[in-house]
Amino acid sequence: MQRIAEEIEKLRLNNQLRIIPNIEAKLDGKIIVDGCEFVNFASNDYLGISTKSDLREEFLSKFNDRLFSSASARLLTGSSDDYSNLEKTVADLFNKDAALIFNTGYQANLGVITSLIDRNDVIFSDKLNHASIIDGIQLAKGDFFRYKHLDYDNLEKLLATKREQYGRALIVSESIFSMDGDLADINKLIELKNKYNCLLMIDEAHAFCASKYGLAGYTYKKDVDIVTATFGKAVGSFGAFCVSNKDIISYLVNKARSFIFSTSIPPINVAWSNWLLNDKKDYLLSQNLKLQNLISSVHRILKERNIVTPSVSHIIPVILGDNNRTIKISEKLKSLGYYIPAIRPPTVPEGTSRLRISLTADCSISDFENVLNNLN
């Protein structure tokens, strides 16, 4: 116990320590933490959904009768029709042939790694990716190398060096990054995956129904092996998939340890998603134009400010280094109404402490300019 007290203290000393905050209600594009109302740009309710009242009271009009506990794993009577309707409806929009619905993406991810690599296996994996990807890495039987992020000259090198020395091999990355904003090459991806007989997984959490490309994000094709994605981000639900092959799903199903032993996810939450995806696709549609709207606006003023980012999407950082700098300048963006919480290490490497802005459809131009006015 006192080395846990140590560590703690150790944390608060370095302005890491944790704490849980006091949300007592989300509105549209605004929060209400300790009794204040806030403009949130924190969310990954990238479109807006999880807030809107008019959908929820149209959806429990209609799906009433769903309950709120499957009570059970999927394989033994945590299942229904539902589960296998939004299955479809997640294969479909990824052109892919089946799918499986996991509790988060975190276990979505930890599933489909440590299923798919054992020993003699190896991973090649982005180095900025997900802390699922790396604890799903770290968990898997084989071996795994990372390479620089979006270096793809230093990703084709260990493949040239060490593809051959194993049996099955999967690269893995995220396509829009969790943190930086920054974007996969997806082809380039594809092209050295083919070239070195690679399986490969892109997990699509942030770019689900909040890309450019749609709902799905990318178009995929075949060669994209593996998707993992999750429904509590833009989707404004909860629970998690991956979607790819009949024989892939299948080994799932039989594999996974995170699918084989939890209580599947509500059938009420099952029920929202698909209903969400497919009778209100063009709702969902019409929120990711304001989206990009927003985004093709924010980088023009980013640009005209000569603001440096990695960013090209919908999360923007604002990389200030050091964790007091970037405590300080949260806490003063706090007092004028703009809850942005700081992202400090091991969220994040050491030295790159940051505010992460998050813009969802319900975000304005005008306090999205007034932050960046702030931000000394």
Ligand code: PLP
The other form holds:
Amino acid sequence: MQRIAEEIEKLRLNNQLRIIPNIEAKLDGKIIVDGCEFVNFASNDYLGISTKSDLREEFLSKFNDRLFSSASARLLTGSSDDYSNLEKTVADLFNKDAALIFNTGYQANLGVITSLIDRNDVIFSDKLNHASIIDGIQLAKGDFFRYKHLDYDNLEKLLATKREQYGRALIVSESIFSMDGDLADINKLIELKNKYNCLLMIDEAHAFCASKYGLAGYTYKKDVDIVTATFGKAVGSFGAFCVSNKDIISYLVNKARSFIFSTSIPPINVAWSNWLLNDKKDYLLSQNLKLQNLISSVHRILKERNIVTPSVSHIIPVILGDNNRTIKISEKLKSLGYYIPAIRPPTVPEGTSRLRISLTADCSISDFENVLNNLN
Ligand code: PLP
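For comparison with the form predicted alone, produce the structure of the form predicted together with the ligand.
The complete assembly is shown below, putting the previous chain first.
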């Protein structure tokens, strides 16, 4: 116990102690924390769906027979037509043959990577991939190499020297990166995966329904073998999925332990995702258009002000480096009515603490400019 207390104290002294915030309510781009209302620049609900009360009421009036628990894993009794309809919906959105729902994006990445990679296999992973990909790699039995972020020359060098020594090889990358908002070169990754006979897996968690391609993502109609994404961000729901060919999906049903040994997501959630993606498709697309217009305006403003950013998307990092400074500016913005928590290691590499501004369809340009004016 002594060591645990010491570790906590060390985190506190380094300004790295994480505390769950006291969030009281969320509504249309606003968040109430500790009794105070803020503009929410920290949400992954990029289309502003999850807090829309009229949507929720309409849904509940039509689907009040859906259960709040599946009470079982999918392979036993935790399934229904809603699950397979949702799988068909996402497979169609990505122009793929088949899909499998996972409970979370974390479990999807864990399940896919550990199933596909065995002892004699190898993984090539972008250095800034999300923790769920890293944990999947750690849990998988094969070897792995991490290439420098978005550095495809570095990836090719690794492929050229290492790939031949292994059986199956998997290249894995996010499309839009969660903490930098930059974008992988999907075409280059496809070229390399073909040249070196690898499988290519792309995590579209932050792009699904939030990209300029509407409800799919950057891998739409591309030769990517496996795509994972979550319903917990732009769709404003919960759960996740993997789309691929029929064989890989069937393999995952039989091998992915995070799918097989876990109670499936509640039927009410599956119905909500299904309803949004099918019956409310036009509304989602109109929110997506609002978001794309906002992204264009924000990047134009950043350019006009000569602010250099890796971002090309709705995720705008303001990299401040030092934990203390990042927390101070986050607190200052809070006093002005803006909620943008400090993101610190280990979520981001040491020395790159940042404010991660995330734009949603409910954000306004004037609020964004006000934040920019107060970053010191
Ligand atoms: N992949 C990426 C890139 C993410 O950013 C996240 C969540 O933040 C996940 C996967 C995990 O998704 P979920 O929240 O559904 O577990």
